[in-house]
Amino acid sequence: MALRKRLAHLPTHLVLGSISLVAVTPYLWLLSTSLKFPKEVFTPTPRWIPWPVNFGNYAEVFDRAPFGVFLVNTVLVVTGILAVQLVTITLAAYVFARRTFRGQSLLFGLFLIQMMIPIHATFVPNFLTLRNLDLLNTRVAMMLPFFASGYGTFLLRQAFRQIPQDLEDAAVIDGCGGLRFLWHVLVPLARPTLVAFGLISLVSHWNDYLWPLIVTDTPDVRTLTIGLGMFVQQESGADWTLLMAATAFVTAPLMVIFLIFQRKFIESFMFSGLKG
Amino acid sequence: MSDSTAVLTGERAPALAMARRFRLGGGGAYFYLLPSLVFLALFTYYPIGFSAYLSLFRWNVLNPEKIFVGLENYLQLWREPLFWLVLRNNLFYALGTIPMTMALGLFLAVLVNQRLGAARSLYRVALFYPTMIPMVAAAMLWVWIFNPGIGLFNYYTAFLGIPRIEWLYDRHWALPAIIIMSIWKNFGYFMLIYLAALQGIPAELYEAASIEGAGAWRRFWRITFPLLTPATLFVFIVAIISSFQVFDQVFVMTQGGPADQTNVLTFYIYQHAFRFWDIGMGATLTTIFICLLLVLIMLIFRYAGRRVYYEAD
């Protein structure tokens, strides 16, 4: 019987087999190529595995660009835009999801407009503004137009409704309201929330792209995909291996915790669409 | 929202419902959303006002100084080809990748969702990573992948009986090119979403279609699909924005070339702000974009929005 149900399964395998063959092919690839000589590349059939094998490509990757200190600068800003937007959201979630006040729907509204509006709609007016207030080419610069994110309110606020009031009005008669009753009860029960919400926002502005090549002109304050997307212009026409490498090297990181905590950042993002 | 509390609250001891009213006066309330009213006026509703005034404007490297033109950018964008052409461009990127990604989406999610055993998660990390891998670093990549000479693309689809193409540098197939390598990027994240709306259906539901006789695919179609309305709705919205944010894809494979074939909206907007330093026509650009984002988004509402089941908020 239980074999009989295992072979039931036995075409979803192989839809589920093949096709996710084809979606890794691409990652392998890359790091096959950035482990090659750049001899090795020019082979009229694709040749799998990279022998002998050449980490070399990645040392030489960091003498020609500081990804370094690009690493770094992405470390500062992704952890910065977070922090900043957890106190944002937590605040104005909570309001949302125990209060009642007068245009409470209207400004809810102009959260959820957030959503979209993406920064790709609205970037050369935000970068007039930055060059007024004179934060062109700093890291702050970066962060400033995502520190409010009607998305996490949204997250956020669902996760504070769940939490029965009968506790609030406990707290209430026992002194503890307002901002002490949020801090201590409510974020402590809204930790998964919290943590998925972090999670995506890490990995999205991890990704970030178009806004910071407008606002950074200079190496010291780039970030890992702009320092990629700048190294490909410089090295245009160079070999593929050590393209691949620094590729490679900019996508490790993210690569590398997802693998690790897989199951937790699967969670997150399935949660993130359960709850729109 | 509003009503849930208010219900409650006439429930309460009245002195618990005037401590609290009496917390809720002064204007609390508004001090919570101050932090972030701040910065979403800053930088999302203030530049949605500036870049419809800017655009009313001739503003530009050999017009230092604003001009007021009033309608006259958006009338020579009207007259542009390339505008058009650039809208069309991102039509054709919208019908490229957003069926096949939902479809796929949801392909899998219904595949994955099954008791498959260990090898489910690992299915679930091959199918989703390509979402976790910056967009720019994806399209270096399969820049690579593209090569005409030594490509995989190429190589492979041979056996396929495909013909060798120079996707990127062919004006015919270098949207395509980019179209395809979207939907590899993107489908993971859509799968994972309909596989937390699978989730949520009961399983006794599928039990009892069974004892009434009814197979796996009126199953799907009877049951499962009408239950998931609310998942695609969400999926197709996020999909339309963010296949109007198509940009580091463009940026790091074509430059929106050749020929502008692969030049989509927000390249456009930015070669005209950042290359040409024509702020005011950036401006019009911008503007236009936001208003075609907000009545595809009200459309989407009106007719997919009342067909969608939702539980009681």
Second form
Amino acid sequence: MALRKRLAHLPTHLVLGSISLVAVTPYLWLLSTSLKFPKEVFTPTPRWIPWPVNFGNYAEVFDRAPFGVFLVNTVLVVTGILAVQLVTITLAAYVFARRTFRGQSLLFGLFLIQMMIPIHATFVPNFLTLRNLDLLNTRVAMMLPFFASGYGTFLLRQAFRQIPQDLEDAAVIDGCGGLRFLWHVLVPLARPTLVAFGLISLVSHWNDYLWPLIVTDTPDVRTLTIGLGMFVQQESGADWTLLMAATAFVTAPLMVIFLIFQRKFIESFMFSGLKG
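Starting from the form predicted in complex with the partner chain shown above, please give the structure in the form predicted alone.
Partners and other molecules omitted; one chain follows.
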């Protein structure tokens, strides 16, 4: 009986496995190229397994650019943005989901409109503001415009709204105030949504290239993506082995983070709250 059930799911597994193989193939080719010598990149027959293996590409990446400094800057920037975002979106979502006040619909509508504005349309006013505050060429300049998130507020508001009002009424009767109810009840129940937003925020700001390039001009405060661009913008053209090695180094932390939190990420899209 168990064998019959497994065979019944075999076509589905084969289809999903084929799609997964197609999705992971570019990354496997990236890793393969990062371990090759330059003359082995363009060959009549593609070589998936490099031989001899050239681990020196990764060492040379750090010789060509201060990737250690770039990594520290990137970690500080993305974690700083996420830490502040989690506070701002949690408080804003709580107010929109669990409180009633005059102009609530209008204010929430402005949040939704903000989500429709292309981020690049805000670069000029944000740059001028940061210049007036004398914050250019600092890590704060890369973080400040992203401390609030309309998308995160909307996502978390929807999760909070699915939690029954009866649960909050019972908490109030037991002497649990608004912020205590938020911290001890709402936040734990919405943890999958928070994890999903955290992953989205980390990936978005880890891969951000244009904004850090605009507001910084020294390697001391620049991020990994700008360092990655140094291997593309060369007079002799891109050095593909070094570029792939640098790309593997830049993307590896994101791959590890996603593999660790993938279950929570999937749960966020299945989160349906409590049924009262």
